[in-house]
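Okay, so here's just one chain, in structure tokens, the form predicted alone.
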Amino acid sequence: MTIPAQVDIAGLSVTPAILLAPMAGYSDLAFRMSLRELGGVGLAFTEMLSPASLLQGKGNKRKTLLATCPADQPLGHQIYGSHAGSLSKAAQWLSGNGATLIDINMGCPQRKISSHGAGAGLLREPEEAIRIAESVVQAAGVPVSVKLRLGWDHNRLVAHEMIAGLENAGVAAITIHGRTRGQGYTGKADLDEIRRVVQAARRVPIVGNGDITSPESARAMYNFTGCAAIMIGRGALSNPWLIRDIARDLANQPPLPAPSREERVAFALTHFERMVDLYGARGATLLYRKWIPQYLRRLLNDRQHMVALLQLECPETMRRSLTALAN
């Protein structure tokens, strides 16, 4: 089949077709500019919001969570949560500061969040997630999207059986991925679920996501499912060229080389400055440690190196052990 080169989301044209997913404690502005300028990125999402944190919070963790740029666009938001007036009201909020895209989240695994009826925990009562969903598009004033999973386990997967419910609640884009809840990001993503999804859907878009971790992946999901788009995430922890490598291939680019050793702490060094300017110095330096094992991995000499580095508070400290890793 012919590859999408870009996917309508009412009105707003994503090209090329492949969106950054929202990941909590990830995708903010920092990595988010940082995967942008390797190229490729055609929507990318804030990490998720609250309607608490937007409504009721205050100083620099709401400042942080926001944080955008004129060059980070387009650029969606999205919330979660399990009842319907906050959530309106979170994306009133969202829409009149600035929002221009409001993502729903019903597909969040884990436990703190699915437990309590948000996330994943809104497929366990289909009707009351469409009407949620259906409440949020009438209040945002701006289009809205949800992603969502197969399921809440393999006992009953319903994404296919809200496609319908949701359109009519005028959504203008579904993401889904291809596990269920119970899976977590164990096994593997269903493409057979996948493009009944799609096949379900009559209006919107399809986004299709999981497991896309290679050029030859985001075809097949392409091409086996039939979605609009892809969705990536998690391979672009690991691998933040995947996204531009996936670009060209699917616009039949020649590949490029694999990223140096050079280029990757050159990476890893512009991606900390950007967190400095988000966080702070010392903020930076400790919440940098989570991204160490993500893709420096391959850099690092020993487990002890690893260890090392994990353990660094001091700033200028990190700078000078990033730029030793060049050599």
Ligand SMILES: Cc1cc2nc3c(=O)[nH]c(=O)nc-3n(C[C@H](O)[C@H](O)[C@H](O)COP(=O)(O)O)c2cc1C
Contents of the next structure:
Amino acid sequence: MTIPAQVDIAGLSVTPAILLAPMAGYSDLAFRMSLRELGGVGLAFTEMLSPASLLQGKGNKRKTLLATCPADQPLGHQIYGSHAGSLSKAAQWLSGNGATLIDINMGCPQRKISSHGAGAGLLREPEEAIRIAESVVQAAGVPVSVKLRLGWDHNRLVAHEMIAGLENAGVAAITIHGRTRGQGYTGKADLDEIRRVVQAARRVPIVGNGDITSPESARAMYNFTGCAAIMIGRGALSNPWLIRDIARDLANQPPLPAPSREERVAFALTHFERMVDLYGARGATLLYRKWIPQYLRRLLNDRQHMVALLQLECPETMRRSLTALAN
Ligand SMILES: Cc1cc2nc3c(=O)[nH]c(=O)nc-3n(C[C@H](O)[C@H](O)[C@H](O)COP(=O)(O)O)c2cc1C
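So that was the form predicted alone. Now I'd like the form predicted together with this ligand, please.
Zooming out: every chain and molecule, the one shown earlier first.
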């Protein structure tokens, strides 16, 4: 099986065919740009956005959710909800405000979302989900993709049955995360089921997603499922160099050395400064706490040090503490 170097999504050339997953609470401009700079990201996404946050959202919050820049391309804006009307309005608003690709979330397992019929809740009503996709496609004026789980639970694996309907609805690409809503993040992504979805597709590229944490697992996703592209989420949170390394491997380039301590610290500091630009110094310092376990775990000798970093409130102290980790 040859591994595709690029994928075409309704005329948008995604090169390499590696997508950075939408991740609520993480996929902001600061993270996307930090990863894009390392290389290998063919397409990135915003976190999932509610129609209300777009259509009625207040100044600053909406501004930071939507913050982007010319180098942050190509970019997909992801929306979630359960009503064709509000999702279509949100898609229209986004395309009128510069979005180039809109993705519909049909996979979020969180109870507060899925139990209200949004996210993976849409998989309980596949016909309605397809109808929603159709109305978003008609409203959007830019390509629309969909991101699915396999189904609500293992008794209802509906994804492969939805592909023809989604293609007829006019969607431009479909990402499939190889788990059900019931699994949450437990178990393993099911490559057999992803393959079943790939085999059901006639026209649109299928993006394989779930548990890609190494060049080997990326190759396995491509080779076993025959997908047109891959999407990577959690693996890139704890190892930001993962996507670069996978892109090099898939292009048959020799691996680069693992990042040095100094490079890790420089990366963490640059990400912090991008967050300062986005959220202001104090907001960034508080929000940066969630990155400390992701980025710095392997640079810290003991738990006490981690706990101390997690309590910082002063941006200057954060900068000094991060810089000191280089030695
Ligand atoms: C913290 C976190 C937030 C997420 N937020 C979103 C989201 O906003 N939209 C979405 O479609 N999926 C979201 N996901 C799911 C990921 O996009 C991805 O499908 C899932 O993590 C499986 O891929 P992975 O094994 O590479 O992480 C999220 C996952 C995590 C861990």
